[in-house]
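Starting off, we have a lone chain in the form predicted on its own, written out as C-alpha cells.
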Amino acid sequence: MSGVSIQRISKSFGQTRVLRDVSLEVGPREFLTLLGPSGCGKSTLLRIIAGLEQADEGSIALGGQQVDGLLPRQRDVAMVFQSYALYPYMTVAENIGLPLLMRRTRAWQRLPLIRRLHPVARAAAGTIATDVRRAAEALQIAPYLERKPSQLSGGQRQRVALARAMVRNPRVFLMDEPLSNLDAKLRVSARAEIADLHRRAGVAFIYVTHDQAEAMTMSDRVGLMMDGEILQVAPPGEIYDEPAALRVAEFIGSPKINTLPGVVRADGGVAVPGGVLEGGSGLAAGTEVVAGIRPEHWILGMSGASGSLGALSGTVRHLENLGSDLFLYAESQGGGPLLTVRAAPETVRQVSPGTAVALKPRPGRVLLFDRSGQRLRARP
C-alpha cells in the first residue's frame, strides 16, 4: 500500500511565490481533495507530486520512498488532466492501452507488422486488450472502444481518461479538475463514478478542484488551500462545522456564511449590529470578534417575537424560492450586510419583501473569529 508524504514544499515562478512550506500526509487508501480558488497553488502541488514540476524546497515520498529525483514515469502515479489529454488519431482502446503498451513492450515490438507476427508481441497485445476491455466495461464505455475521441461526448471522453489511468494499477491517482469541462448534470454522475473507482482501486487519490460540491461529496478529507498555503485539512463535515479560520468558513458553504462584527459583553453575549447574540462565548468582556452564522442556522420569527427570542430585528429585502429551499435576505436594523437565511418554503408563507422579522442563531451555532480571522474557541 502506498501513501503520500509531502514535506515542506515551496515553489516560486520568478518573483511569485506559489507554494509556501506545504506539508501534508495522505493515507494509503485515502481520498483527499485539495480545494481552493484559482491560483492558490493546488495544481502546482499536484504536478510536483507527479514529477512534472520540481520543487524549490522540500521532498515528496510515495509509499515511504523518496521520489524527488525520479522521472514522472518512474513514480508509478496516474494523472488525469482537465483536458483529458487523449490522442485524437487513436481509438478509445488504443488510448486506454497506451500506458500498458509502453510499459510491457519494447520499442521494436510496437511496430505494426511485428505486433501482428511476433509471438511475444502478440501475447502482450492480447493481455493488454483484455485489461483494456475490463477497464472499459467497469466504466461502461466498452461499446465505444473502436471510436475516436472526436466521436464521443464530453462525459465519455472523461471516462476514457479515467480508464487509461485505471489500467495502470498505479500506487497513487492524481486528478487535476477532471470534471470542469462537463455540464452540471454530467458532473453529478461523474462524481459517483470517481468515488466508485476509488473504492475499487484501493489506493490513495489526490484530487484538485475549485468546486466545493466535488470536494465535500467525494473526499475522506479536504485540504483547503489559499495563497500557496494549506489552511485546514479535515473531513468534509468538520471543515464545514468547525472551520479553523474565517477564510475557510467563507469559502466553504453556499450561500456564503453570514459575518457580523461584534464585541463580547460581560454576560458572555456578543453585541452585533441590530442586537445581541446570546451568551456562552467564554471570552473576556470587550474582546472584538467576528461572528459567523451559516444561513441554515438561523431561527426565523416575526418581528413581535424578537424580545422573547433575544434575536436580531430586521426587514426582508429579497426572497429566492428554489423549490426545496427558500433563501431570505434580510437587512438588520443595525445596518451592515444583508443576512442570508435558508428556510423551508412552507415555513415562511407569510413572509414577503418589507416584512419585519426576528433572527436568532440556533444554540451553539455561532462561530467566533478574532479580527485577524483566526477561530476563537470558548473557554470551558
Given for the second form:
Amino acid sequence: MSGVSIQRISKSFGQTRVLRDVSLEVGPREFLTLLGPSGCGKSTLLRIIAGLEQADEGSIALGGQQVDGLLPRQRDVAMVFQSYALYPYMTVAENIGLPLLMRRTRAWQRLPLIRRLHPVARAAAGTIATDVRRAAEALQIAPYLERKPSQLSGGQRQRVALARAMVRNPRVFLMDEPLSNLDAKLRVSARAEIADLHRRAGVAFIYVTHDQAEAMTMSDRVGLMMDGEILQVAPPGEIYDEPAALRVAEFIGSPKINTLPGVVRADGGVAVPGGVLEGGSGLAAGTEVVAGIRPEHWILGMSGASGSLGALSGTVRHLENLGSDLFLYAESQGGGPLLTVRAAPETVRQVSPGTAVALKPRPGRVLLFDRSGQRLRARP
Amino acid sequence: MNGARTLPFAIFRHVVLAAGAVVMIAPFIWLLSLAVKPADEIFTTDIRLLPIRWDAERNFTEAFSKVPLHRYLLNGVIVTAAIFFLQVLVALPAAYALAKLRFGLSRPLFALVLLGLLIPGHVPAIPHYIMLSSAGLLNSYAALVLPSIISVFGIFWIRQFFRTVPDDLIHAARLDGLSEFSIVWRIMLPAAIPALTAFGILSVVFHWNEYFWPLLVVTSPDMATPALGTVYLRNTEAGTDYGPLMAGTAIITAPLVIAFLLAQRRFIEGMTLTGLKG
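Pass me the form predicted together with its partner chain as well; I've looked at the form predicted on its own already.
Every chain and every other molecule in the complex is listed next, the one we just looked at coming first.
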C-alpha cells in the first residue's frame, strides 16, 4: 500500500480558484498522468502533493499516511522539474548524491573537516558513492559524474534529474513536464526511458503534461484536468473512445474531433445540418445534442450522391498528406465548420479540392453530448 | 561608421580620458615622488618627479619606526575581514527570506530595508557610540566591527540577486531533504558568488578607508585602522617630516591598489554591477 489518496483539495491564489474540490486515487504501482492545458491547475496539484504549496482545503495521504502537516522532505516523494533544477555549482555526482547525503548523515557529520575524518561520515560517503554510481549507470550517465550540469546536453541533464529522483527510492515520483524542454526526437526516446524507470521502481508515478502523446503512451490512467477540476480519469484508450464530456473529447485527439449541433428524432436518428446521423436511439425525441465524430471514424464515399441515409454530403476544400495519413477538410452541405476526415493515403488519387464526397460515421462511433457538454449514452 | 569620422573622435576621446586620468593620478604620483625624496629636496621651487638623491630607504624605515604601521595594516585586515564575514553571515539568510519566503511581514520588512538605505551612515553614529560605551566596548575590535555587521545595502543587493534564482531550484532542495538554512549555505551561497564578490569589494574598500568611525571609537594607536594610522603618523614628530609621512601613506594605500591590479576585471565588474542596479 503506497498509493496516493487525494481528498477534496481546493486552492486559490488571491481571487483565482486554481483547484476546485479535486479528489483522486492513485494505485501503489500506477502511472497516472494529469493532462490538461496550461493553467488548469495540474502543476499546482503536483506541488501540493509534494508539500511545496499548501492546500486551502482537503487532505492528502501517501501510502496510507496523512501528510498534510509534513514538510516536503518528510514526505519521501521525489520530483523531476521541467527546468531539471540541477544545482549548477555541484558536479553530477554531487547532484545525485545530495538527497542521500541529507538523509544518511547528521548535520555535524557534514561539516567540512569531520566529513573527511569521522568514520561514520566516511562510511556514509562510501555507500552514497556506490548508490550514485548505480543510479548513473542505470541511466547511462556514469561517464559524466564529474562534470557540471552546464557541460551537459539537455537530454543528459534530464537523466541527471531522473537519477537524483530515483536514487533514494521514494514512495512516490512526481514529474512536472520533464520532457517539454527536449527536442521532439529526444522526447520520444525519453518516454520509453521513463516508462522503463516506472517498471523498475515499482511505485506510484504522477506525471503532469500538456502533451497528449506523452499521456497516451506512458500512462496506466490519464486524468484530464481543466479549469481546476478533474473531468475524467480513465485508461488512455477509454478516455479517447468514451470521453465523459465534450471538453474531454475536444482536448484529446489530433486533429480535433468534429462536432455538429443536432436534434434527436423519433426514429433514433440525429438530425444535423446537412443530413441525419445514426446513434440517437434510446434518447427522447427532440433532445438537443452535440454529435462528435472523430476524423478516423468517417467512412468516405466517392458517390457524392446526396440523401443516402446516415450520410452527409460535402465538397473537399483542402488536403493534407502526411504520408502515413491523409486528412481531408470537407465543407458540409449543411454549412458549419469544415469537417476533418482521416483517410488512407491512397485516396489522394481519387480526391482533390472540389471533389464531392459522402461522409458516413462508422456504426456506433457517434458520440452524443447534451448542450451543456455532458456525455449522453444512447441505449440500443 | 567610417574611419575618417571615427579616428579624430577616438583621438579626442582618448585626450579627454587621459587628461582626466592625469588629474586623478597626479596626487598619487606626487605622493610616491615625495616618498623617495630626501627632506631637503621636498621644499624646492623646481618641480621634479625623480629625486637627485634617492632617500626611499630612510623614509620607509622612518615611517615604520615612528608608528606601528604593520599594526595598522594588521588591524585593517582583521577589521575589514571580520566585517565582511559577519555582513555575509547576516545578509545571506536575510536576503533569502526576503527574496524567496512568503510570510506576513515580508513586505514591511523589505520596506524597512529600503528605508535603511536612505539613512546616512553618520546618523546612528552617536547612538552606536553610546551603546558601545555603556557596554564597555570602546577602543576594541568589537567597537570597530559591530556597528557595520548589518549592511542594509548588502541585504538589498543580495536579495535582488536571489530573486533571479529559479524557485524550482529551492523546491528541489526542499524535496532533497535540505532545511531552509542548508538551502542558504549549500544552494544559495554558491549561486551568489558573483554578487558577493561585488559586495565584498565595496565593503572592503569602504571599511579599509573608513576614517570617521574609527576616529570616534579608537583612542589607542594599538587599535588604529590604516586610515586613522596616517593621522597618527602626521601627529608624531614625523608630521613635519614629509618624506616618511608620504612613505607611510603609500604603504597604507598599497594593499587596495595591489588587490585592484590583481583582480582588475572582477573589480570593474563589481563596480559596474552596483552602478547599474544599486
